[in-house]
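As structure tokens, one chain now follows by itself in the form predicted alone.
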Amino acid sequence: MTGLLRAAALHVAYGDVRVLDGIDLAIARGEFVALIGPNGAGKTTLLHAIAGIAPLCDGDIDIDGHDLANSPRAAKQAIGLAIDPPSLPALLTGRECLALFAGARGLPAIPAATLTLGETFSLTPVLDRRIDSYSLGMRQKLGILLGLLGEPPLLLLDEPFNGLDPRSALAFKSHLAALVARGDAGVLLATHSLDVAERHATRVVLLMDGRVRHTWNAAELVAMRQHPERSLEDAMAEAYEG
């Protein structure tokens, strides 16, 4: 595996609310790693902090060997931010805001991979239709298939499964299964769903409080897999209390 991803005493804070804590932080290609913790541990804005959304207060963040900070537009170019469904434009339609995404990631047109994620995802009937006319799940498809425009390969994806009918999730996770198989992506997604932790991610990383308070390997995730008494829920909760 490929280094992707390194983050390095990352800091930051809104006034006087410091938000993340020195958190380290690095992931290479073929990588799923889970970010868990309770609300408000930082989650989001670890994610919005390597995107360059959230400011730094200190830290360096290195994406497929650009620096965020000298770089911004190459560095930038190697991610796929899933986009919040509030934050859609409502007055285009999908086909339109894919359009306008796939221009600013320099492509000709929708890629056809998009759009076959599309039609496994049910949102093609709709993709002509106004997003303001769209239900949240929609909206959820949407924002996932702009993320994954052009195959950045690391992918950010902030509790991506919420509002997903039960297929779509399926075919979504089946769909980051085989990037990460492939070595041609890395994953960092926020969740709180522990089984999809649990199941599909390579490492955990519990972050709370802005800090990283623990961190499953592998092989520690593949134990609680072959022996169900030995939980991500259970493992969490005895770090809770560490």
Contents of the next structure:
Amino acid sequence: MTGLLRAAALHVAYGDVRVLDGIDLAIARGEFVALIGPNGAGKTTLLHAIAGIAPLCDGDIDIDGHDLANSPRAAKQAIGLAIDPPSLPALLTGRECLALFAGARGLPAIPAATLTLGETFSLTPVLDRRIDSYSLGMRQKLGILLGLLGEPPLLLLDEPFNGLDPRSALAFKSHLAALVARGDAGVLLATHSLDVAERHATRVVLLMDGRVRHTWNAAELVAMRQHPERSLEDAMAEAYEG
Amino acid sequence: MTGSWHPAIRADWLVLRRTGAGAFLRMIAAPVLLSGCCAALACGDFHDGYGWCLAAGALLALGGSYVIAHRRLLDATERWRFGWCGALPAARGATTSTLLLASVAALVVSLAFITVLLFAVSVSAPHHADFVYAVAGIDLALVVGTVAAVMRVFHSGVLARSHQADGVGEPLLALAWLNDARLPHLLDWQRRAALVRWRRGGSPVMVGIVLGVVPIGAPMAQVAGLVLLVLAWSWLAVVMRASADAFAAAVRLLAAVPWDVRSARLASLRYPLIAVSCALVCVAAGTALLRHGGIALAWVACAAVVSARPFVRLARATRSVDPRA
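Can you swap the form predicted alone for the form predicted together with the partner chain?
Whole complex next, starting from this chain.
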């Protein structure tokens, strides 16, 4: 596995409130890292800091060999951040929004792989409708497509399963698993769905008060899957108390 | 929930208090400017006895109060019904009653302000006695304009639907090549945002105001020329503000994407520059109809005033993206 993300000593604060307090995190291609933790732990801020949209007070981020502070454009070529549904432009259609992102990424058109994933999500029939007519699930699917557009190797996903119907959620999990298995991408998923983290992640990181409280590696997660009496939920509860 | 006030008005009040004097000044700027323009027109009667100046002031008050009240009511309605406070447990009819009371309060303050202003500018003028007619005409126009806006908002079913969809359609003349391939559909975004904003501002009233201030007996060609100039100016002002807002939203949306900042800036200017070109064609036609070349220069000066801030915002929007990108 080759290094894709290396974040060292990340500090982020909003005014007097420290949100990230010395986070170290590394992700390689072929890794599926799930970020779990209570509300306000700093999961979303960590994703935004790695994507270059949350200002760092201190720390270094290196993405696919490019320093985010010194070469943001090169570093961001390797990032795919799924867009939060409320941030989508209501006045554009889904297809126009995809074309906007494709153009911004320097692509001549919407990639066929993106349209194929849209077909899998059953989003194709509504792609020519304005986004303000979309349901939450449709917006979530479009936000995912925008994050995966251009097949960037580092995928940053913040609760992407919210609002997805079970069929689309399954298709998306399979898609992510295939990308990771092929070693094409590394995934950083912020989620409260412990079952997703337990079943699909190769590493789970518990974030609390802006710090990494505990990490479960692949062997520990395999052990949890093999023993029904052990679960990530219980392990997390123990880590909370510890 | 037993109160007849919509709970969002308390949140709006807290936001206004915490954002300080700037937000308050932005809130009162348009009504104060309107009052100032009406008083300035009324001075033509107080000092020189031009009765038509009072009529022009009253028409301006009518149109201006309609435009301001219509837009603010639509904004508040949309925010209260479809924004974060849309699910608050408001009493039945609270939105309507609160907006009505807020409109009445704003109207009373405006009437008091314009009355004091008219008294101040007329007190030492030769035709001081016309103060009564000025107050009666302009105050009545303010009332009629506000009532018309309230009736339009509450009787056209807008309280039951979202306005984002208003005015969003395909252009009459679709020119795909106008879109910048580096940021496709940014131009469509800016155009649709401008159209939504234009329709919210009560644009048909602008025509009425222009026609109203034209002296009786003026040649039709001059009337048409004046209408063209004023419409081009007000349309350009709307387009510039909407374009800057849409581009700022695009910058936020694409914050994690490796786009080229210089290309983005150029792409963001396409629609505003097309709008300026179209407006200049209207100005050329208007100037030809008026047969007064100097008025084009005045128009350019007025256009520069309304375009300066949006242009600065367009240039600054990409500042959040690292310049080394």
